[in-house]
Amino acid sequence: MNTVTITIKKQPDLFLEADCFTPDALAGKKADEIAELPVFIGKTVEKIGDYFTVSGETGPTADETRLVFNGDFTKVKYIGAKMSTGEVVLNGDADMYVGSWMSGGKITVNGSVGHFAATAMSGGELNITGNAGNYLGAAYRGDWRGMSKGKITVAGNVGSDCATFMTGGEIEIGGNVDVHVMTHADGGKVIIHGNAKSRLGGQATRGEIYLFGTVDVMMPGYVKAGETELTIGGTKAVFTIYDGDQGERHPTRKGLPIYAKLYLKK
């Protein structure tokens, strides 16, 4: 796999939108060609080379291309957005929309990311060693299609509204999570190794939430349905099972309702 390294040399005064920072967009291009590609600051069109140094060589296809980003990208949006294959490695923090709408490939962030990471993700893998902001793996605002496939791993904490409208895939959180997890979900799995505040699985019709820590406030629409011993995220534990959200209409199987499942470690 060929590697191109993109290093920030000048911080933009305002937030910079770089939806070309994907293997799909850069495959087959030389370093000097990449430096001439457009990025946007509001209505202003700039060049990649105005803010970043570019070295190395891409592969002939996106599948054979690895992009390595070095530096502070907290004013850069859309890294890895809409990528379908290849690999992205970010050594630093980034702003919003990392891996948004991605359908394949792998993104590794050695740092933290802003809001709306992996928006409507439909495949691939996103690994974050730091924290993630609000709306991780959620639907875009005004839409009802959240994460449907793929895997997201966050070693640290996650903000609010994680996995809103999720229909599939898996999110594993090493730390704590804020309010509203899997709101309106219709499938998928969220594993939380830390603590949660409240409103887990609100208005969810299907899907699974596994919580190893504590929850400040339980949703009133979840009813205890037994206990089970499971190995989740490499850890074996006994969980109390809750069915919900009882206030929603649920699909049925053989005449019985199918509920979202909330598993709380005993």
Second form
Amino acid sequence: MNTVTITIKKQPDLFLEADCFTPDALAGKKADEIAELPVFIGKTVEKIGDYFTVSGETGPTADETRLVFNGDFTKVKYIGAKMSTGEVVLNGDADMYVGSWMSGGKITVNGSVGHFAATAMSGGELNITGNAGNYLGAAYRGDWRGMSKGKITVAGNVGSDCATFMTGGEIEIGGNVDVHVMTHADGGKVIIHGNAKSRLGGQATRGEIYLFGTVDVMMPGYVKAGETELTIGGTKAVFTIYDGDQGERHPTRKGLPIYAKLYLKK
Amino acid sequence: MSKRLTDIICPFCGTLCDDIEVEVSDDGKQILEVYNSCAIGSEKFLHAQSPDRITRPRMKQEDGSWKETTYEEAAKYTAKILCDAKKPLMYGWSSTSCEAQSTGHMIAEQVGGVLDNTATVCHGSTLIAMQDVGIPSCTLGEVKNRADRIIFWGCNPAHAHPRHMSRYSIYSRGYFTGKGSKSRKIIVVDPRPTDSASLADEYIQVEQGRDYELLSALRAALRGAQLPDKVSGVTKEKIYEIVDILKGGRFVVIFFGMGVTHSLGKNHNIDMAIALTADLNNYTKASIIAMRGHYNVTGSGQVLGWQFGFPFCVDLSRGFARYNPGETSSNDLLMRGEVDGCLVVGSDPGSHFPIASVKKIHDIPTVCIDPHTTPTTAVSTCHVPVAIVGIEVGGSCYRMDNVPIESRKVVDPPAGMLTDAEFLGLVLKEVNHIKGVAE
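The form predicted on its own done, now the form predicted together with its partner chain:
Then the entire complex follows, led off by the chain already shown.
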């Protein structure tokens, strides 16, 4: 696998949209060719080379390309957005849309990311050592299909509206999470090692939430349905199971409704 | 002798009352008295006569004082800051006509601007919820003639839409509601005992920021599920009782306002309220209507909708329409420092936005097109006063239930004043000139 290193040398005055920061877009290009590619600030089109130094060499295909980003990318959007394969390593913080609409490959962020990371993710892996903003793994506005496949791991805290309209895949959160987890979900799994505030699984029809910490306010539509011992994220514990959201319409199997499940550690 | 003009449209709130009568002087230049309107509406008409009204555009000097200029110079300045900016924000649009909005959108396409209206701090979350789950709605006429169960959730029409209750929702006598308020059951849900709550048959004091849970509980109760003893500070017995009242009605209408759109959860609260409305349709007829604020904020959503496909937060900077509230919404753009020029039309972010956003408006070149002197004009670099739509010039407006109503001219504007559509036309001409676009 060949590695291209992109280091930020000048912070943009406004925010920079770098749609091409994916292995798919950069594979097969030389460093000086990459420096000529366009990035956008508002309505102006500028070059990658104006803001970043590019070194190294890409692989002939995206699959054999690793992109390493060094520096402060808090004014750069769309890193790894729509990538389908290859690898992205980000050493620093990034702004919105990291790994949004990604369908494959692997992103490692040694830092924190902004809002809308992994929007409508449909495959691949996203690892974040810091925190993530709001709408992690959520659907795009108006879409009823959020994250459908793949895995997101966040070591720190996550903002609100995590996994909205999730249909599949897995999110593991090391820290705490803000309100609205798996709202409208129809599948998938969210593991929260820290605490949650409220509105876990509101309007969810299917899917599973595992909570190791506390929840401030439960949704009224979740009813107790027994206890079980499970090994989740490498930890063995006894969980109380809740079925819900009882206010929502649910699919049935053999005449019985299928509920979203909330597992609270005892 | 004075003349009495009838069937005048009130350009204040989203109720857009169409039965106002205005007495004008014989020469048609002076408004003498306003009939049928609420206190706010009549003040809006009478204020147009104010002797201290600014009638010419003015530019802020370096020492902070204002210097009068011409409309042509102001249009040149506006065109320049919009063209120079990499990402200009064009905010407001809610207190002007659809025609002016349409001209403004043509400018935005040329300069790669972000178009956003006051829904961004108002019912924008409603629009997001509508995209997520749709909306079963109706017109206010249907409410007047048919509705016998009215819920006011997180809104206070007694103060914000004063004639809403008498014209449509509580006291009005319609075709199937001949007994007026006696034929209706009114439910008010609000953390505060408001004046609207004092008119209710049932007042539910929901815990602040727990509307989502209460709406969810109502849905669960509707499906016959068991509830915890207390949800959001309301007993389960009360919740079952409310559900019975709603199921027993012929036509349920939910009106909702800022109490749910901008408290914890925002669009999710509306999403759940819409879902409750949809569920109620299994038992009876039910609709839901947003209590829109500015008289033509609905129109701005309509015009943006048919021109670009999105009702607010439309980012045209890359040459095609993009939309994502949270990124392309005015306050996020301003607070994060994503914009470097600003045009405010028919709105007052100086009063409505958080101080961090207002500071940013102050720090970047800003043109404010507004008939009145407002906190926004104080932080702008250029203030362009214009004729007041609905009083000094007509124009299309949309009521809160998406019914278009053509507003009417009552008196002439002060001599030499332009309308906002005319001024924006001048700006468009200048922008085309700068961009080298043939007209």
